[in-house]
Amino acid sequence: MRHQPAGLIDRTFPYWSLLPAVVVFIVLSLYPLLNLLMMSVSTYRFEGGVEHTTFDPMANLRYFGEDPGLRPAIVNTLIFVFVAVSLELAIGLALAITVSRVSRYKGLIRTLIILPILVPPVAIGSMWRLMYNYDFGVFNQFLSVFGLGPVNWLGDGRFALASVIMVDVWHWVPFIFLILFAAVEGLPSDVVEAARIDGARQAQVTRYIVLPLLRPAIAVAFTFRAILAFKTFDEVFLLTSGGPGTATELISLHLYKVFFAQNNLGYGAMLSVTVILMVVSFLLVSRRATQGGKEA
Amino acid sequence: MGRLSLFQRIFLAGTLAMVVGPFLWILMNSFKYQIDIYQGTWIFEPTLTSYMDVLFSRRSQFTNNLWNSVVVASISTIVALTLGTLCAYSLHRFRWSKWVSGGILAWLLLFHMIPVITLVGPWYLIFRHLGLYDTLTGLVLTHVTINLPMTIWLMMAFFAEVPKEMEEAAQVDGCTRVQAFTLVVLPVVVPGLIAAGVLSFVFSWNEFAIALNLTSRATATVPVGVAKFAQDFEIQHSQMAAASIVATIPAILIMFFGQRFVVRGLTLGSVK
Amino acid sequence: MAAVDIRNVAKSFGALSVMNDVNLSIEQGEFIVLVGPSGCGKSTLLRIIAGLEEASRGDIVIAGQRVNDLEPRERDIAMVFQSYALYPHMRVEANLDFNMRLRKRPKPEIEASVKTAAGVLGLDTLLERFPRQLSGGQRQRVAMGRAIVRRPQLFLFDEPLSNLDAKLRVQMRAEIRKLHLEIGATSIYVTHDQVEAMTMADRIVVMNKGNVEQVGSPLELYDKPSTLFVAEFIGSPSMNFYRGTVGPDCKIRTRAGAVLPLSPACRALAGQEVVAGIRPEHLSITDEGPIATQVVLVEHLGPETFAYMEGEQGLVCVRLPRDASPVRGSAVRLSVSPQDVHVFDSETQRRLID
């Protein structure tokens, strides 16, 4: 009653299971990235369907100085990421702890809260564009009840970035909430009970038990969210396309314009590489910071 | 746990109103005539005009967009799930050298950090060479690429949850490696497959930046279609509202089905 | 059913050696128990026999065939895991006949085998359930059933009872033993529990730090432990030990001054540093015994009573008849007869006389 010896398919299983994904990565992510590096040191233009490539790293470097949109884009992105992510973490965390203490309809509340993540960002952009509308948007209607406004939410350079951040907060608080809520629910209940027997009030339980135990989950939520925030494109594209002027120009929008509106592939590529380095170094620093905190 | 304080109740109620309010407002506006929207009325005669216009008017490409999105999201999800699950299992189960597994995982992480928009340029050039520019195939390939890291992480977390002894029992019971994977391990990680599948599908359904740049009229997906209503010279507000609602429905339906699996997946991923 | 030969099997991870040249011959139909503290290599050895791990050196021979290069599925073995490792997505019946279905056995044969095994283990009414619907004891039975359905050459057990509560463990211990007597298949059983080892084994293999310390029947190990480790490991409560030097008069002088008698065979050991071991049941309370102690604790277990006494060399355990009731704090002298003193070399830790 011997079994057949392992066949070829079985013996090579470790390899053919890994291979397809690796091929996809090489062809569609590694190669494009190398391509990007090449492009960033070349001038690269499409004219009549024919590519003209010349190796000229200095040309693209020169654009850095000549690009008036670059500085506002970087500044806006940093403000956007910092403010939006901080707000989202604070609200999401408060929400997660609050909902975990709800005794009834917990599941329903969770389902309602996570709705915004499911909406296509483009639809979020168009929804909020309607709500922000100067003439008939719900916000100005609301203000007019109190005899205020109207405010040109997206058209006024003073409000535009804040309005965009507001949309991002609406969109992504649910994401933070979902991760932290799962973490709160997963906390060992005996630890919390022990603290209460030790005489801690609810606020003290939160302060001394729940928050410290949530630290790893908060770090994960922060990292994930910060990565995504750097990539933000869709909603802002719909809401303002970076305007008015450069008030809401984010780095991803700027890249898009350089690549596809100005057709400046070489500079676009160099800019892309710069953005990648920015994101990676930001994450390395923040990771160092969160890990350093853990040891303390 | 304990009961909510008054402050917590207000906070929760306010948040829920802020989350649900915009949906209701948009839903309301999608049933208005354009003129009612402009007047900002709260009491109006509901109409399906906007929906009819979005879905069936001859000018609108929306049904075409919907079909493209269904095709792209389904196929890219199936492919990403297949490749990602196999890759995750191989990395989890077999003793790859540190260079192979570490290299792949590091690359996934790096790739995940890169803003998608930076890769659209190179993809555009590659697809032009391959004749895949402006095809659904091209779009599917990019969505597969984007979704693979998440699928691989999630499935590795789920595979790590399968007791090693279960697979050993299968081996002793007479399974080949492939059989141990297909007959024992895979059925056990079905929740993970659902979670990864739901997230992939929702992502692909919602994806805009790539679709915007690699498709044209015939191959555009739903997000590109929605954006179109906002971008035309004359903004069609009621259609914009209706299109947003239609675009949102599939993702919400799928999430309702898969929510608890996704929550479990996120827990596995974030607690570790 | 098959004989198993383990020849010079060693296992190391890089420079770290976890098992050194193990040699063991297991006869057809024997019930062998591998026992030792955690990390002693017993599970590793079992997994090497199963083919779940590779030996760094040496050969595993099952029924005369060298199986080193065979996959676990090709070795015709069955294994019961500590966590049971039932397939959670299959009903009990599918769990039981999984192997036979994989081997594409004819349907009537599968059904008959499942029926027999289910009958033997009392699983008849549970066949339609999923593992999550079973109690711990029932899961354990299914795991056993999965092994016996297929009639393998060799049964492997990896601490199969350690997840059960104490009462069920005693019951399953007897049942596994009974099953073995009925089926008669060669079995290798890993446990860290010396009571399990003593009650179940035809022969026990005591392992420590990757080495086989001693192989023998339960009574051989109990009566003649060949190393200090085995002496300490087998038996509960544990043996009492005294360090000392053998004098020319065939007596051990412990450091604290007690004088223990030895059998005349020990004359050759004069002057040697040794460790003397005495089991609790071999100590008795007498007025002029050589060991002076004070009673600290008395445990009445019902059939017998154990008393713990503080002596010059630490705590000593003495087994007393059930009604004995020494007063706590009272001074007591203990004595032992020469043939009940086990003597071990304090350097090599090996047994010195038989």
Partner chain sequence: MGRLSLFQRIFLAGTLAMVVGPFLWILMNSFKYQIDIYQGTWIFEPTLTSYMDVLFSRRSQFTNNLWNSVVVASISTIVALTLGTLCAYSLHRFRWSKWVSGGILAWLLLFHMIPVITLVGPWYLIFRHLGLYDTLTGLVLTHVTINLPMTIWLMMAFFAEVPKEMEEAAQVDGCTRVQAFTLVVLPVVVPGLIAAGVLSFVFSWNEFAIALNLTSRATATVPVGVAKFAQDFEIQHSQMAAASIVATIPAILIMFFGQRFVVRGLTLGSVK
The other form holds:
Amino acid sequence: MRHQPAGLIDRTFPYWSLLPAVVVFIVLSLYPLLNLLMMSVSTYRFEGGVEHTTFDPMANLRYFGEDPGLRPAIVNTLIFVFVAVSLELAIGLALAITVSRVSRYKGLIRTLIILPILVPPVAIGSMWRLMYNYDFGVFNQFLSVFGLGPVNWLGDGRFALASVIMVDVWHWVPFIFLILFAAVEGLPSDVVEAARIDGARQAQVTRYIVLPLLRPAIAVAFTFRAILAFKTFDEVFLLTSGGPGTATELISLHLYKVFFAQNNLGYGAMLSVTVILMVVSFLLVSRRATQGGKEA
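Same protein, different form: I have the form predicted together with the partner chain, so give me the form predicted alone.
Below you will find a single chain and nothing else.
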């Protein structure tokens, strides 16, 4: 009995079944992106409740050289991303390796470690503002025990960015820990046991076996966390609002001010496109590093 050739509906069914997802993707992703691109080459003004749009990309480009807050925002963002993500990777990796060697209460310890990532950002901002308070904050109370004077953690430009980074590290170390802990738990036990039988010490096993095997997971964790760090907004907004001056103003907060305080929609859109291109470039570089780690 010969099979009848498949009909048109049967042959195209895989494409029709994907159509709803494609439509949702276009509506929720591509359309806003195209709209952002159109905004980035236009200027907007509102008169009498009516929006007037003018195609003038050069006007938005001129703002790049005239914007006094752009350079500090970029520098602060790069410092924030590099320092915060590096500390989070180091602490998260150390916690993942340490907890993986615990024989009892491993589940309880893991639950306690991931608690900070479950706290809402508003609660984090309120809690840490109280801890950093100049008059009765816990940090200044601790300094007073040793006879040291209080520090204006969030109001002094020398300490403000470091204080914000400390909050970010506390909040996001559990994210790195979860990724790397899963990777450590998935390491081949026979390789580690063979090294121990051959007389390798714990430090040697960690350095020459565990860390090289974790390199792809570390690269993935770094990529994900760095992307999120580039977009950090809520913590800075709630703690310092970018102050004092521009000491803690990150690019995301600067974008917020351009859009909603200065009402400069065209320049804000062009700045947003620039940030997107920066993140995409970072993704491409990280992808190569990840592939190199996997090959190694």
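Treat the numbers as computed from the prediction; the structure is a model and nothing was measured. Numbering follows the first chain given and starts at 1. Basically, rigid core = biggest C-alpha set you can superpose within 1.5 Å across the two forms.
- Taking the rigid core as fixed, one finds a CA shift for Leu18 of 2 Å or more between the two forms.
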